[in-house]
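As a starting point, one isolated chain is supplied in structure tokens, in the form predicted on its own.
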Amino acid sequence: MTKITVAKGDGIGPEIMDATLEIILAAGANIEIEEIEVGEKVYLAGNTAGIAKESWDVIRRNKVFLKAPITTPQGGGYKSLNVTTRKFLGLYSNVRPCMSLHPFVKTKHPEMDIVIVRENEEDLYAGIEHQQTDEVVQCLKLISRPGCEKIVRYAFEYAKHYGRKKVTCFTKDNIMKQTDGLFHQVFDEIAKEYPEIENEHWIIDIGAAKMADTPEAFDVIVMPNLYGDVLSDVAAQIAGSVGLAGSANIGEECAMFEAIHGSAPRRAGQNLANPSGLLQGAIMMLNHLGQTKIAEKVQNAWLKTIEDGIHTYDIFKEGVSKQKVGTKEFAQAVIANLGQQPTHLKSVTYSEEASFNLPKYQRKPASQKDLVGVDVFVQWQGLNPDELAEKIQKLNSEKVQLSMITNRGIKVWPEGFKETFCTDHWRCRFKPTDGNLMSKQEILNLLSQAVDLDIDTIKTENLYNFNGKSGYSLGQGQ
């Protein structure tokens, strides 16, 4: 018997994880429940991190998390306990199957089958931000060859061990050529480890397009996690419901499963709410603990019953809804239906394999690192790039010189246009003037050279080489 940590959690969750509960224990599930509590009470008790500590002891004891949707009370510098959570526990890989119920369940992709496969540690998600003007705010976007490597190759085994025929990856690299095209060149390197499996690369504007409008043309999807995240949803919610979705977080020690929707303080205490989505999370739990058979069960009983037209509220339509039922009522229907088979929806097999294959992460030789030269940020009143070129360099010396401003990406000095707006956010890029490497005493210099002539830096970026390529990206317009 495997022990589980579950969290009743906020508004409809204590009614939905009871009737979960109560499903997958008729189903025969082999659990052992650790009850803690998370959430609003805890929020409000003066905990802005919304868990005790004892609770993090018990999950990370017990190593798998069945949570339902928390309410996060706004204000008074109070963090998301599903994104804190994620990364506290390594929990790299966000998996969301969204695959449409046609007929029984209204949607225009009758044919919609993906699974979003998204980055859940890094990206703009870091949340590491810094206000450094008066008028320009900054985000680092942080992506790591580590967090591309554990996303991408959780996908390809996620497809094989699934039967799934073809991963897709989105990215913006055509833009973001450095974070994005890092993503990228991951994918296309452990592409070649599955010959079997189909891969292919999109942009993610027209991607995203394409999933919108013929969703049935993809089948895995991964993506970095602010993309991830936006295009879940949609996948969801074109699916039929975002109230049906349900997720699993993966990492190597750890594993947390959840529906995605919110808690619905609106809809608590009514016997109202659909469990669809929390059900969706504990069936993957349990083909994550290796219960493959108790979770087959359980997902064939509930498509018998979204089937059977017992609907509740938020899918129910007249004409294709046979019954609308609540919250409890659902739940029986399902517990009803355990051991038969839908009869026009898909029934499911799921395999009974050992575990994917996720080997831990080696670290690769270093690279040789050579600095090439830097880029000083300076806030700037002025508006005429030509003024503020002329202020710059009077920095210059023998060994270094200004070779470019950029304002906001877009290259304004040399040979800047009138017409480019600019605002008080500046970068200035020095190179060596031979060509060649820089020191570190030289930024100093730089600096302490700016101190004395009342130039506002506000950061710096040291430009590197890496085994003779370069690690930084060009201005707009260079």
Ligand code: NAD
Given for the second form:
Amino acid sequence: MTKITVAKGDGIGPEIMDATLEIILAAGANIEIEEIEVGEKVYLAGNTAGIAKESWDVIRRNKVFLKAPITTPQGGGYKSLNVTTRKFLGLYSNVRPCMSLHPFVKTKHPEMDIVIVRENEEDLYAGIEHQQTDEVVQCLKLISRPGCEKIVRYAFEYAKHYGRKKVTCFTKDNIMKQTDGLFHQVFDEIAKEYPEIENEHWIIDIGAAKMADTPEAFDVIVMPNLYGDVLSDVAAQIAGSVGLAGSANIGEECAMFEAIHGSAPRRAGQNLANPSGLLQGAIMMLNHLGQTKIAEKVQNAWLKTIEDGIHTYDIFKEGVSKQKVGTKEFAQAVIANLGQQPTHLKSVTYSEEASFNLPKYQRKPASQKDLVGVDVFVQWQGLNPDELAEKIQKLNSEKVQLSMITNRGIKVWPEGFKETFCTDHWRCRFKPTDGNLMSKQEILNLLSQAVDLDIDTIKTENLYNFNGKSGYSLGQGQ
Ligand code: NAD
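Complement to the form predicted on its own: the form predicted together with ligand NAD:
Okay, now the whole complex, with that chain kicking things off.
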């Protein structure tokens, strides 16, 4: 018997959770339930995190968490419980299978069967944002080697375990050569360890267009956090309905399973909601717990119920559906089908073999890191970059000198275009005069002189070479 944590959430949450638990227990799930309260009531009681400290203890002790959607009250500085849970528990991998159920659920893509594996902890979602000048704000995009290795390996292990043929990587590394470049590079490295699985990389824009147009061209797709957030909703929607998809959030220690939809407050308490999304989450949970035969039994009974035309209002369609049912009746229909296989839709078989091989990240030996310059960012209200250059060049010394100024990444000095639009946020790049290394003391000297000359410095970024390889991008147009 495995103890799991359950939160029934808000809105339609309690109804779909009751239905889901009833189905999986009827199928023989070997679980003991420990319930906690999260969400609206907890928020409104004054806890801005939406969860009590004791509930964290329960989640961390049981390690597996099945969560119904919750309502985050508007305004008032309430923090998203989902984001906090993912980050606190290190749930680095978000897995969302999106499969069409043609012809029983309307979709333009009858052949679609893809799994989106989304990095869940880093990228632009680290939430490190700063206003730097009157006109410019920034958000730091952090991509780490451990983050990339863990998520890419997870995608390949998932593909291997579930008999999938191909893993595709989406990035925008033609533009973001350092951040997305690292993700792509790690993808290529790890793909080599799985010669039996096909691998490919697409630039995200054309990849996304292809996915929305011809999803059957893809199998498993792995991508950084932001792209995955957007594209997993697109994938669920074009498969037929956001209301049918489940989601797994997997970490090294803990895991959380849920539906991808929200708490649909307008549908609450009316026995209307479709429990399928949460049931899909629960099936992933059973697989995670190694109760694969139970997971298989539930999934096949669910597929059979869908193809029998027993549908809740959200997917009910005259001429295709046979019977419009409520949440409870849908659950009863799935239970009645336990042990049966679908005849039109493809039945599933889940492997009982031991779970994924996900070794802990091993930190590599530190590189030889050489300081080869510094970018000094300044706020300046002027318009002509040549004027700024004249001012900034006063910081030049025997050892370092201004080599370039950019505005929003594009080079504006030397030899800028007068057509380039400039904001009040300027990056001034200093390089050592002899083309060699520079010292941190020289950076301090630059900044201290800038104070004396009344130059408004906002921040600096050190330019490093790692084992002789450049660790920074050139200015656009440089
Ligand atoms: P929603 O997903 O709750 O609803 C969108 C639409 O889909 C509505 O028309 C709704 O009636 C319908 N719908 C959703 N799930 C359904 C189901 N199972 N059966 C039938 N119809 C269903 O999105 P929303 O309205 O933007 O958000 C409502 C609340 O949910 C907000 O407070 C939001 O913060 C929260 N939310 C929570 C989660 C989560 O806890 N994981 C995720 C998304 C949104």
